[in-house]
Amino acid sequence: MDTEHGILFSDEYQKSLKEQFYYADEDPVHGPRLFFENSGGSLRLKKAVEAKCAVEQFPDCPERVRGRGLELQAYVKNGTKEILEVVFGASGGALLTELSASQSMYQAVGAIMENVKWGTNAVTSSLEHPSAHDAVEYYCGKTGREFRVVPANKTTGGIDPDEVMKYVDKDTCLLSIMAASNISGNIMDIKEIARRAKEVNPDIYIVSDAVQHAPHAVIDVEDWDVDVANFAPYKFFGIRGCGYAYVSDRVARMPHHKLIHKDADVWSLGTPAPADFAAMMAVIDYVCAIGEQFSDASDRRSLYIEGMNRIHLQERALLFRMLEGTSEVPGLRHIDRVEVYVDMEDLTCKDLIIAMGIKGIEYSECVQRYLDHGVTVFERLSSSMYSKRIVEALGIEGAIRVSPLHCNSTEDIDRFLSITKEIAESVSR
């Protein structure tokens, strides 16, 4: 099977799978829209944002062993065997929660910082989210450690292994690399880093901010062999408010904020919100019934792999479409005055977000053309905290992001290419 530009669900099954989302067409006030802003936070699953809803209804503490408080208390702990076990990949190990990913992030890169007292330095690259870059930075001055960065390759958009090597020796303590980059969408061989820097130093932890590639592909915490990993439901289809990480079992042990008295692996604090995993529950539900269509495998995990491969190959699909256009409307790669920025030719190593501008019009400008035509995407510019370091690491002052999701049809990508040309030719009147 030729997989390098991808494979398309049949137009039924796409449609099938956009009408399970919230207002993927339009926004019930401002009408129409293609919305490519789904780095940003995805589009709602319905189901999610129902369960959600279902089960915030009751007022019961979900920590009582009797009546609904058992049934509630069934969702968080059913949902972190499946957050564990389905998404990340794990066998073991434990289950941070907290109001948002990156809280998860500074949470779990404190833990190992304050707790390990050998190691120099800790290491980070300079495409890292605020969150995981500022976490590592942040303890290495808490701890006394050398903070180190290492630069991307600005013409893959990426982070290269051999770079890597460059940065990590025998008393570095900790590696924070990205799954995938939130401007580029190159996606990082987590697993040849991690392998390569644990020739170095055996003992080294590695983390990865997966919050960009969760959505797109599989995680594999235990393939990778990664300490640390993170995700966000509310760019993942779901719901805002929660974010979950990975910690491994070296880590889960390791003294943390909980209360004196729990287990030495909880890193719950305070009661848990059985709504939220009722949400993130019906992700992973829906994602194995992609799964289903195309695998026979009875196990979730099977099923969740098969589904997120099938929904990287419609994205990989949809990419190569939207850079390379037909014989009716012309890709990204062929409007003139259009520049697709860290562009490669093995989008194989690439998430469904491309970087781009148009010559001749400011950023923040061009989005707003984009939502006269009815279209949402959003720049990432030099200006922002979210966005400097990362732009200028690539090399570039900005970039106007553009990311749909695998239910969008081909029919949607054409028209955000019609409508980018109308854009560009605007430049010259």
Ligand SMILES: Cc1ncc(COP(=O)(O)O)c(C=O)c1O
Given for the second form:
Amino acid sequence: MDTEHGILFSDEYQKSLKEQFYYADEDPVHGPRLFFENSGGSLRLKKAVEAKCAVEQFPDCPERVRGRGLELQAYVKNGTKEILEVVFGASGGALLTELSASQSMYQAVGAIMENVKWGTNAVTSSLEHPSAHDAVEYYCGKTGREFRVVPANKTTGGIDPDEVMKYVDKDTCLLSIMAASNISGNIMDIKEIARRAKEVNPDIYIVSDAVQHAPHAVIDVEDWDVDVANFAPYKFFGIRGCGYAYVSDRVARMPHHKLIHKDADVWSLGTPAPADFAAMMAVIDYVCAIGEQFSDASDRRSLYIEGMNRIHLQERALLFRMLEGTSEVPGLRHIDRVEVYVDMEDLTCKDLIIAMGIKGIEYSECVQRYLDHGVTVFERLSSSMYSKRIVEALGIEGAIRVSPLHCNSTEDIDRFLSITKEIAESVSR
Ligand SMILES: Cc1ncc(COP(=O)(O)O)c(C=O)c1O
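Given the form predicted on its own above, produce the structure of the same protein in the form predicted in complex with the named molecule.
What follows is the whole complex; the chain from before opens it.
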């Protein structure tokens, strides 16, 4: 099957998926809109919000051994198992739960860099979100190691394995490279990066921020051969207020913040939140249900992989349409004044995140114009500490980030393109 330009869900199936999300086509107060800002927080799956709400209604302590408390505990137990096995693809290791993905990143990087006694440097990339970049910088400062930053490929918007290898040596204790960029949408070749880094230093710890990749494609910590990966449910059809990270067996057993008498590899500290796990299990159910449409597999991981791969193909098809357009409406690549930053022909290296600009309109002004047309997008500017290093690394001054979701229709994309054309034409008038 030719998947170069993706494969669309049938219209009927796409509609049935969109119906499972809250406010996909309108805001209850602001009215109809195209929500193309899923990278800042994705559309919420109704079942995830309902599960959170339903479970949250019970006061019982989830650490009890009987009655409702025991039932609540099951969400934590099953949720932990499913997040590790089904989402991360891990057969071992431990789950680190925090209030945000950033916190989970700091905890994991801190544990590694404070416990590992060898190694004089640690490496990350210029494209990382501040939570991953700064965690490495902070712990380099704290542990007296040299902090090294791999520059981005300004043409592709990615991080080249060859470039990474210029910074990694036998004294590198930790290498942190994101799975996909939250600004350019580039998917990094983590597997190849990890493989090559381990050729130089077999003991190196590899960390991958998978926050922006998780809602678009499969995470496989064992195939990637990484020690740490994390994601945020609120960017993954779920809820705000929690962040999860996988840590490998060798990291799980390192001394870390935990109650002294708990097992060495326990990373939960304090009473867990069953409702958060219930919400995440609803997200996993949703992805597996997509998998069931296309596969006869019966185990959850296989169904999840199939579901995620189908989501990925639908998104690639939407991305291709966004860039190339149709005979009715030109794509972003063909609209005068529109620039797609770090654009590349090969869409197999991209998640559904586009960085663009319209010549002659300042980014914030442009985002406002989109909003006036009922489209929510977001500007990444060098004046923001969240974006400055990243947009500079890509050689641009800023970008409008456009991030639809797999449940969007081709009509949604075409509407966005018509509005873009209208905004671009208004500049020359
Ligand atoms: C790539 C990436 N990593 C990490 C984070 C941080 O997630 P959180 O806000 O849950 O800490 C974000 C948030 O935008 C992100 O895009």
